[in-house]
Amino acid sequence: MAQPFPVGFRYLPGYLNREQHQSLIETVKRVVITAPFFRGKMPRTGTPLSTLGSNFGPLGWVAAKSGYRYCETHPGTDKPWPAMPPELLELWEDVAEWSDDPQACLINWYREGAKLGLHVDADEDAKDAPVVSISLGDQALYRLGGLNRKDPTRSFKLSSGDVVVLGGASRRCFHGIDRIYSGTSTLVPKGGRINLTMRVVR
């Protein structure tokens, strides 16, 4: 039997239309003209991760051998993370039930094998701000746990247009990427998925 969403956690599938899917994805491919993707580091080993990276927003998350850490430029170009768009800021204010804006949106690249293993995200002081992701491109495999790493977990797809809303208790549950199954989307130039992850980190 499937396990139960946790509280606060919220699937909200086709969210985007395909014209929504369409203008984030442009505006993805003007964001990393000046902000270009680059490839995080796993903490103390320095295993490069399977995904890349770029950011919106006043803050950006950087995963460096030194540590995970949210700074205000890029690390390759030394320059200030591109704005917020407007209609990420929208839909913050439509599905986040928060009164702050998001500081910070992730931009994750999953390729043809890329995978996120289980996690929670803890980088940010507002630890009770709700982190609000967007799926487009490939469908993905995620997984859902609970409040420790070996608590019971649910996996279910995401398609392009999908919102997922960690919020409340499930704010502090464990989740990942599994597999990205690749050719399920044109949206993507290059192929795979586009995850637009924002948080409210200070």
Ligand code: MD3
Second form
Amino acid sequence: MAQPFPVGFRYLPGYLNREQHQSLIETVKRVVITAPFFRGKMPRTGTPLSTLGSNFGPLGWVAAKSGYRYCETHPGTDKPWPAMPPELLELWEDVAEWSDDPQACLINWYREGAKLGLHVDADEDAKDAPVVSISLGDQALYRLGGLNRKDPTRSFKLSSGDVVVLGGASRRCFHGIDRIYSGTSTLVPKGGRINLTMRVVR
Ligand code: MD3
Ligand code: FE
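Okay, that was the form predicted alone. Show me the form predicted together with the named molecule next.
Next comes the full complex, this chain leading.
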């Protein structure tokens, strides 16, 4: 039998309409001119991540050899991250069921072959606030486990326009992206999948 969804996990398939899709892509395109995508590195080993990242909002998540951390500035330009777009704040207010606004929105770009190993998001002090994830572009195979790495997992496809809210216990669950279904969408100009994740950090 399939594993039950963890408490607080909400999957909203097809949440974005065509206009919202297009508008979010335009917003990302505009923002990465001033805050270009950069390739993060694994702590200690310095192994490059397979995704490219950037951020919106007062704090941005940065993966470096020295560790994962939230920073006020872009590691390449040393300038503050671009402001959180109003359309993202509105979406958060519509779905998060949380009184604080998010301080960070990580923009992750998965090109063909990119993946994200099973992990827990643990770099935030606000451990109870939900995470809201928006998928744009190519489909991805998403894996959601439990509170322990060895707990059973379930997998499902995330498509462009899907929104996932990770609240309650689901916020501490293991999760990852096993693969990208390259070429399943033409929304992202150079191809691939863009995931936006909004978080309350402090
Ligand atoms: C489940 N990103 O950036 S988003 C990440 O699709 C991350 O790019 C994936 O995991 C992606 O950290 C998954 C959905 C997501 C985000 C945060 C979670 C699922 C989560 C936190 C706890 C449990
Ligand atoms: Fe994560």
